[in-house]
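So this first bit is one chain, no partners, the form predicted on its own, shown in structure tokens.
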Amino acid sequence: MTDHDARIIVIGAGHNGLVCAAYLARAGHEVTVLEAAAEPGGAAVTREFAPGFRVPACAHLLYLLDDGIRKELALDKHGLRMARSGLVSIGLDPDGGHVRIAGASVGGVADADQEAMQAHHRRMRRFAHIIGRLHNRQPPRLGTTDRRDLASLARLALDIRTLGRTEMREFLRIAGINIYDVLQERFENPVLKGALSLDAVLGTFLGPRSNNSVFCALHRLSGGGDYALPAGGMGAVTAALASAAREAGAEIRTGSPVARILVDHDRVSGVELDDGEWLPAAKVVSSADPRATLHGLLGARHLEAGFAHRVGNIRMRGCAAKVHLALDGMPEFTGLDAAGAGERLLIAPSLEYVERAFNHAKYGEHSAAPVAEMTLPSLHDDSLAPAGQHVLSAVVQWAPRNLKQGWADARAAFLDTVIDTMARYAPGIREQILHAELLTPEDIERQFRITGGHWHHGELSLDQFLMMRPVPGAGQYATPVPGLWLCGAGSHPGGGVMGSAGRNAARAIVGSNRE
């Protein structure tokens, strides 16, 4: 056996690819990470979009990073620190009647809603804990007699059963339904309901009335619900991961796009780069999305027809855009002080508003009055903007990847719509804009090589969860092609900068070598 025969190649230096590489290298494997871009990080990078102004390219808040990974890879030693933790979510009201949400505490609402919030948050946190406990477990297979799979299923059943009879019934009742009905049952204040509904649909092709939106809310809460801004932006997270991977012995090659995965006698044998270079390997682990990996880099001809068909049916229609504004000064939000402007700001003034915003996407149109999650990270991190100036980073819904009009024609109009919407809450913001950037799902797909521009690599829903993620037959990170593994957000436990998919895949690979 040559040295190259023992090599493991990881495709993509996003956060999951870097985590996987670090753990494989720590286990003694020769690991080479291949990244198409000029720097590691994938979609979680910080970059300059105007002279002197830097922003997180896609994800802009950290709330799911696994504490075990942070400690085991000593990310703090590798430079990771927070510019601000414990961000409060503020549901904005055009008239200044804003609602402040800090865990179970809520301000700006009637006593009845404050009491309801205590019960709602306690219950949702408990349900989210069930999902959170699954993050670092390999999903069980169904229909087998393998003791490990049966034990894993039994643990899941026990986790649910320990909720108690009443709470277990409630969990099973609401986990797959829509957030609209749940919030209507529990609250009165429209701004509170709108803000809570946004956490159930952000980054998805779902509206508040869509089934599975409760599940999405639980997934978002499964990391504990503490929003943080890393110093230096989200790129600081992946920079620390890259440093940890290199320290463990992994090689990271940037500017090295993979053209195809090589197969020899029905087994993976390495990869070919865009420039024609062949790199042999014993195993290939892809952090790219499942469809890009299996249909694109591998090719459906190497897959059984039914499996290839299932991969083609993964729902991954990107519908979230990213907007960056370089501002000549601090924007003033009606009824909000400067400290409040530094929190997590939500444009979702009612359930009905959010649902109407989604309605356009059903017909291939962008929202006429979009919803948004906004931050002003430069208020906490002065490395992101020149003195006295600021950057605004916003995730904006809904902006479908396959826009009927086409993004070439609609880009300027949609950006104007977004700015007009923001101006309802910060009246002078348009006059403060020095530079504006819009990343549509089409841009995200092209720049970060994510199919459909869906940064979760597929919808988060019960039929695309656990052993069903990405599809049956690849739910335990191994694909049907010997030597090819998946470790990205398209695998369990799903999207969000948490790293669990990368660590789980590495553990599965190391375990397979021992069998």
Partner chain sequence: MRTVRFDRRDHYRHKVFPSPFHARQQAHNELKVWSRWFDYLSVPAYTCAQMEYFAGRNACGVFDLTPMTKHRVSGPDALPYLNRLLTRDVGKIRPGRVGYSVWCTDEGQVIDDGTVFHLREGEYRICSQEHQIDWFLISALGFDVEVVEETHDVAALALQGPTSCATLKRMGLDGIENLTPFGLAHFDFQGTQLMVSRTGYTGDLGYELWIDPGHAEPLWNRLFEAGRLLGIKPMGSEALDLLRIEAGFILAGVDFMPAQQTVRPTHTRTPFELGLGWLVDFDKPVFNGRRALLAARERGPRYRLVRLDIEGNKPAHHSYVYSTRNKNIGWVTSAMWSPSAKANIALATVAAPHGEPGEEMRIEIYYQRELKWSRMMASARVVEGAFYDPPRRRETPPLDH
Given for the second form:
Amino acid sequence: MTDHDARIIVIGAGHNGLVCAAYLARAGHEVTVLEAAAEPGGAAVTREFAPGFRVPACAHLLYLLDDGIRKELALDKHGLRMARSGLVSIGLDPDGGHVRIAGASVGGVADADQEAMQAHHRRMRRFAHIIGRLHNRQPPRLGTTDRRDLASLARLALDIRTLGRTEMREFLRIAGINIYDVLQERFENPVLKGALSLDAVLGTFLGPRSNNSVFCALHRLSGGGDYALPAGGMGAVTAALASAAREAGAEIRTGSPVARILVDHDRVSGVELDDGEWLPAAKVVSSADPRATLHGLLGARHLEAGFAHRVGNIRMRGCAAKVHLALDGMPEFTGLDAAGAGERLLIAPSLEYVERAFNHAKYGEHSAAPVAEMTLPSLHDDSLAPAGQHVLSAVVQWAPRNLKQGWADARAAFLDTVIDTMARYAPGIREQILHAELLTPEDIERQFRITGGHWHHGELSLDQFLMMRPVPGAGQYATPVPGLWLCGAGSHPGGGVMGSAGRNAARAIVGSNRE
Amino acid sequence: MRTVRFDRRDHYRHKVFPSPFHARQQAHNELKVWSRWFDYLSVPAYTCAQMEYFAGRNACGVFDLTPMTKHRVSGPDALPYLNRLLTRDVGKIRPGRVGYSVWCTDEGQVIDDGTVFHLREGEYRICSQEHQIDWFLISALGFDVEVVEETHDVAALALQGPTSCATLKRMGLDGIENLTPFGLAHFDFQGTQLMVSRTGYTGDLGYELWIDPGHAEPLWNRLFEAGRLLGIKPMGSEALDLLRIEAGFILAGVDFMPAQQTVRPTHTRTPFELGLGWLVDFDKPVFNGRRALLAARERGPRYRLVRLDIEGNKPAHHSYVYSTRNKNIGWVTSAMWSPSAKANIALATVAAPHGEPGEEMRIEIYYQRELKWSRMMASARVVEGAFYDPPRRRETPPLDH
Amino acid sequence: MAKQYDAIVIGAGHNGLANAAFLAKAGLSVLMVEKNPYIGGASVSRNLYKDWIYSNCSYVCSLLRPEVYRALDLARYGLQVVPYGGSVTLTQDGDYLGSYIDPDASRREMARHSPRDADAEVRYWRDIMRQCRFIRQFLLRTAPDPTSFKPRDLLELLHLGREFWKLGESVMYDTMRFYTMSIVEFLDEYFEHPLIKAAHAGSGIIGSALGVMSPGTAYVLLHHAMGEVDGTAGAWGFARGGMGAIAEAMGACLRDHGGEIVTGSGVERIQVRNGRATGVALENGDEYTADVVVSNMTLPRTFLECMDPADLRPDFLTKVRNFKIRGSSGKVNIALDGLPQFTALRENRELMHTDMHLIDSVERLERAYDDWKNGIWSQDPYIDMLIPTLTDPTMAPPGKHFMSVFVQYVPPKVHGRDWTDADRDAFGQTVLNQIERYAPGFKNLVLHAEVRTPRELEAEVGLTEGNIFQGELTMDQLLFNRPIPGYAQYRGPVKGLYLCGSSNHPGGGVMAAPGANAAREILRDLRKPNTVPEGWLDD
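Write the structure block of the form predicted together with its partner chain for the protein whose form predicted on its own appears above.
Zooming out: every chain and molecule, the one shown earlier first.
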């Protein structure tokens, strides 16, 4: 057996690909990471979108990165530093009645809501913890007699049971329903409810009234709920991961787009690059999304039909757009001081507002009055903009991938709508804009090679969670094709700059080698 | 000329439609009883099922096959597509040849069985018992292939029995005697193409004739003219059923449940459990059900479909099967008294590990005499192969029987 | 001193009557109290116009558990259920998708729109029937409390787990997905044609405060598919003489076993003494006492309107207030001077005997839901209508017809305020105009129309907020969560108080299962012989 026969190829140098490569290399494997772009980073990159202005191009807040990964890969040693952590979420009110949410404490609301928030937060954290504990485990299969699968199920049951009778009942009651009903039960202040509902629907094809949104809220909270801005933008995270992977012995080849995954008889034998080069490998691990990997790079013909059909049914309709503004100064938000502007700003003034914004997505339209999650990272990190000037990075919804009228005709109008919406809260902002960039899901799909432009490589919902993520039959990182593995956000535990999918996949691969 | 049209809203006025052979069938149908086969009127028996059965074993019988579900597969990827769809190696079915196969779900459970006709290089017809277009199109993802259902565009007759070859010769199909079993050939028939395959569902010498529906009646007429002195008879579905049981052939929905319609999870079967393991070619790198079937082969079957030779003369319809220790181990799915083998025969499903060839079993048979029901326990033995297997089935050229 | 009963059952709807009948069969002295001067609740036949009989609430029968039908001998007490078979979905452009009793005709009809979908229907029904088969076995069982360590709960939980496990690996995943998906997402995995999807999607939202694109609606579909008529799974039928025939038969059974029924006065208060329910005080001042009080009323009506808050714990009351019971449907019952002419069905009378739907895309259905969210009845409503008189000759004079029109969506309040008569009339016009679009001249045939919004449903039948299921069918209110966690075994928070309405497992529809299940629990507590049948097995 030659060395190359033992090589493992990782497709994609996004955070999950890099984490997977680092762990595989640390376990002694020969690992080559192939990245299509000129730099590693995938969707976690910082790039210049206007002269002198740099911005996290896709994901812009760090809140789910696994602590274990950060420590085990010594990311801090590899240069990862937070420009700011513990960001407060501020629910913006057009009239200045902003609501400040810092964990369990909330400002700008009546006493009753403050009290309710204490209880609500404590509860949600506990429930999120149950989901968080699943992040670093390989999902069990059902119906097997495998001891590990049964133990894993038993552990989940035990986790739920140890909540105690009251909390267990509450967990079983709300885990499958929508955030609208839960918030209506507990709170009064519309801005607070709007802001909390946004956390349940950001990055999803769900409105506050859609069931599954409580689950999404819990998933978001499952990393602890602390929002941070890495120094140097999101690209700093992947830069540190790349450095850690290289140190562990992994080779990272950028500018090397994979054209297809090679199959020899019934197992994977390597990859072919766009330029025609063949790279043999014993195993191929893809951090690309499951549909791009299985239908695109591999080809449905190498799969059994029922499985290929299921892969085709994965819901991955991206609906979050990214807006980047280069600003000629500090924007002024009505009723918000300069320090406040550096926090996580949410445009979601009421549940009804958010639900109405979502309604459009169902019909292939973009929101007429969109919701947004905004940050001004240059306030904390002067490497991102020239002195005195700023960048604003916003996730904006809903902007469905398959817009009925097509994005070519709609993008100018949508960007205008977004800026108008922002101007309701920061009236002078339009005049401060030096340059504006809109990345629709279509752009994200093209630039970052994510099918549907969906950040999470597939909706986060109960029917696409745990062993059903991305689809039954590939829920344990191994695909049905021997030698082909998945390690991206399309696999458990899903999206967000977390890294757990990469590490779980690496563990599964290492484990399979031992057997 | 299709006789069934879906594009018209008023189709509901008829719950069943005439086959392209209907006028001729009607003329022969002395019993005036009709049954339904999906969209078409079908004849259970024209005069007497038993006499029609004997035509099939002694002379030749004609059965209208038009209602059978037919699909056309074509396009550059037709072969790789079929190889992924079916369990057997379709590459071995050369142009002008026909093969029997099954196809499975990812879980290795049989969806249906059918015949694959390699019409000409890269173009295939699949005939099946059930409608399959949903599954065939699901399976087409990732292949450059066109799959359409053509049930109503092709009229078909089965001509089965010892004088079938002679009849076709008399009809002027030159060289038909050189057609080997599972071969197919094309002939000119009144300006249109007539395809003849040496296939059938009777385990005897026999052919199937395929033509456009507009030429259906002339074909029938010519055939009966040619066979007039050779004992040709129209044959109904009851006779055909007797013939296929004697041949040991299984029927979807009777001897096994098609997986796409099976609600109860354990009621489906793998090819191994139907005795069709020989159709599974694990040398192929990928086909639907391969992984599950590899595991199933390791694990061994849960059930076996067996052919039983039963003591006595009382057909074992709907009977329970017991082991010699009187444990209930299965049930009969098809049963008859075989006039050709002169034996009491049945197809049955038994729980593995039962069902080894030669194994003795006991069958609980209920039978009625002048309204009074009686029960008997008959001993039975698992046998291999067809219950009736005449050498003429394989002869090329066939002797004039 | 009034007579002391063994049990008082409040509310003579089908669940209350079934409950009372099972208790009476066990030898208990039972009193049924009903606020309306007639029995039936939402399973009722009303004579509101000349010689017409309206099934003015529920209008078709499929879910009624056959075990209950048989155990209560309802056939002997006069109940006859006649299947009608089939359905039709009419489109705005004058076409339709019919479903016929004849499976081949149905397949051809579907193939007329999409041959692929016609075949996919086989796979679709296999998967739906798998889910029905799984759920059906739990309908006549009490849900386990997953937090309990009692042997009975643990065994029941184990049973549930084992039945789930028996589905096999891939069907287990299918099942978990099924319960959390939207009906549209589910249908997308089978069908390609918009009309075929729309025709299937309607069942996913009937009675529900969800849209077809809301996750969780695939289960609601199941709730409409798990019934049967004479063993034909998924079939629907008419109760001869209207839905009141079901209640009448149950009432006759109850009386035959010595039960008494008092109608015409509602319950003012469920009386509690020393932490025990002791009886009821009626609005007319009458008082009755009993060892056991069973409420067939909705959860909020029972605890927020008919009990003294002092008798209940505050946290329990909070949970009751949070119980989701938003109404989403309305009803228009129409006396017709003759048969309407639907443009699409001018040639096809056969389909007029069936369940007729006005919808042609899931997007239209979803937009109808958006109106509801905005606090207004759907301006382009989804309509599910039947003309029972084409099957049942007893409900209108010869040549005349009764038409039952079920409408979705209709909010419990209009823009946050109560319904007014003017609102109701405007809603009625919206519905009549919608039908007129498909059947020109229809309005001229209308002799009388009874328009029922959630307000009327609540006022007459007692369905809080007009929710026809006595509580929404979402994950937080199903199985051991129904009606609220910890109270899913038909026992109220006060000793001697039981719940038997559709607010309880397994929920709404004229099923009689909650009533039967509650009776079993009551008899168990009273150590009386059980008269409630077990579910018929299917293996």
